[in-house]
Structure formats: C-alpha cells, structure tokens
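Just one chain is shown here, as structure tokens, and it is the form predicted alone.
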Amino acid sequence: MKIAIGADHAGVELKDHLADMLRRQGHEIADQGTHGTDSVDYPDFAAKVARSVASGEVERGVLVCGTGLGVAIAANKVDGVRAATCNDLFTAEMCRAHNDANVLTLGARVVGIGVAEEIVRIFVATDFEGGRHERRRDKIHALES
C-alpha cells in the first residue's frame, strides 16, 4: 500500500519511527515532512498528506502532531478526506470498518510508540465493511458539496 505520512515538530520522531515500521512491512511511504524539530505549522503538513490522499496519489495517510487533533481538523478541510484521531486500538479499527477513514491522526504526546505502532497496523490492515456504513459514508461525502 502507498501511504503518505507527515508531522509537525512535535510528531516528527514518532512519524519517522512509524514510516520505518511501515517500510519494513512492505509499504511505500511518501514522507511529506517535517524533517526536524524546529517549530513548524501543522496545517501545512496536514494539507500535503490530505491532498495526496484526496487526489488518489496514495491510498491512506498518517499524520502526527502533539495531540493528533490539529492535524485532523486541518486534514478534514480537504474534500474527500475522512481523518480520524485514534488513541486506542478499538477506534483505529472502527474508523476504518465503519467510517472508511482514509487518514489516521495520532498524538505523539498522547500515545506511546508501542500503542502507536499497533494503531497504525490496525488502521492499515482493516477494510471498510460497506453495507449500511456505505450509505452513511456517502452522506458524509455529500456534506462537502
């Protein structure tokens, strides 16, 4: 799977770790930055990842900031993006299975590396269930127009 990944200065270390993990699992990673700990603005990186997902350039996106909330708000401004902040394994599974989330956001100051790895693993491995959830996803998409 091709996955775009991005972060601000608060999330760069976790982003880099997760990108390496995903590469080891055989995924192609489009690293959208940042690449250092100097202060940057998270909406810039959220926009890069979200636009990559919305355009179909990549299948999924992963964003990391301090809480995961700012990047989720910014990413969800891009039509076609369904970004979900997940701090536990259950929400990681449900955001995919029921909501067809295509961008995962994480808080580097909220979850540890081990939990973050499992959240990402589940997000990537879980398929959208469709059925009654498809109708609901389509209603979310209709809100964009």
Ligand code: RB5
Given for the second form:
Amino acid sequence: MKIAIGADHAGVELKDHLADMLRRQGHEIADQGTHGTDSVDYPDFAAKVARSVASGEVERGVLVCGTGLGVAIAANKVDGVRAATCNDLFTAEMCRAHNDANVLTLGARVVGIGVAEEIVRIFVATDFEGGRHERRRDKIHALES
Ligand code: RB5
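Alright, leaving the form predicted alone aside, put up the form predicted together with this ligand.
Okay, now the whole complex, with that chain kicking things off.
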C-alpha cells in the first residue's frame, strides 16, 4: 500500500520508527517530514499528508504530533480526508471498519512505541465494512460542500 507519513518535532522520532516498520512490511512510504527535532508547525505537515491522500496519490496517511489532536484537526480541513486520532487498538479498528478513516493520527506523548506499532498495523489491515456505514460516511462528505 502507498502510505504518506508526516510529523512535527514532537512526533518525528515515532514517525521515523513507524516509516521504517512499514517499509519492512513492504509498503511504499512517502515521508513528508519533518526530518529533525527543530520546532515546526504541525498544520504544515498535516496539510502535506492530507493533500496526498485527498488527491489519490497515496491510499492512506499517518500523522504524528504530541497528542495526535492538532494534526487531526488540521488534516480534517482538507476535503476528502477522514482523519482519526487513535491512541488505542479498539478505535484503530473502528475508525477503519465504521468510519473508513483514511488518515490515522497518533500522539507520540500519549502512546508507547509498541502500542503505536500495533495501532498502525490494525489501521492498515482493517477494511471498511460498508453497508450502513457507507451512507453515514457519505453524509460526512456532504457537509463539505
Ligand atoms: C507541540 O508542542 C504540540 O503542541 C503538538 O505536537 C501537538 O501535540 C498539537 O496538537
């Protein structure tokens, strides 16, 4: 799967770790920064990943900041993006199965590396259930216009 990944300074270490993990699993990763620990503004990186997903250039996105919240709020401003903050395994599964989330956001100051790895694995592996959830997803997108 083609996956775009991005982070701010608070999330860069976890982002780099998850990018390596996904590459080892055979995914094609578009790393959209940041690439160091200098302080940056998370909306800039959320926008890059969100636009890659919205344009269809990649299938999914992963964003990391301190809490996972700022990048989610920013990414959800881009039409076509359904970003979900998941700092536990249940919501990682549900955001795909019920909400068809196309961007996962994580808080590097909230979850440890092991939990983050498992959240990403579930996010990538879980299919959207469709059916009644498709109608609801479509109503979310109707709010965009
Ligand atoms: C940066 O200090 C922090 O505010 C940011 O990473 C994120 O948690 C915002 O939502």
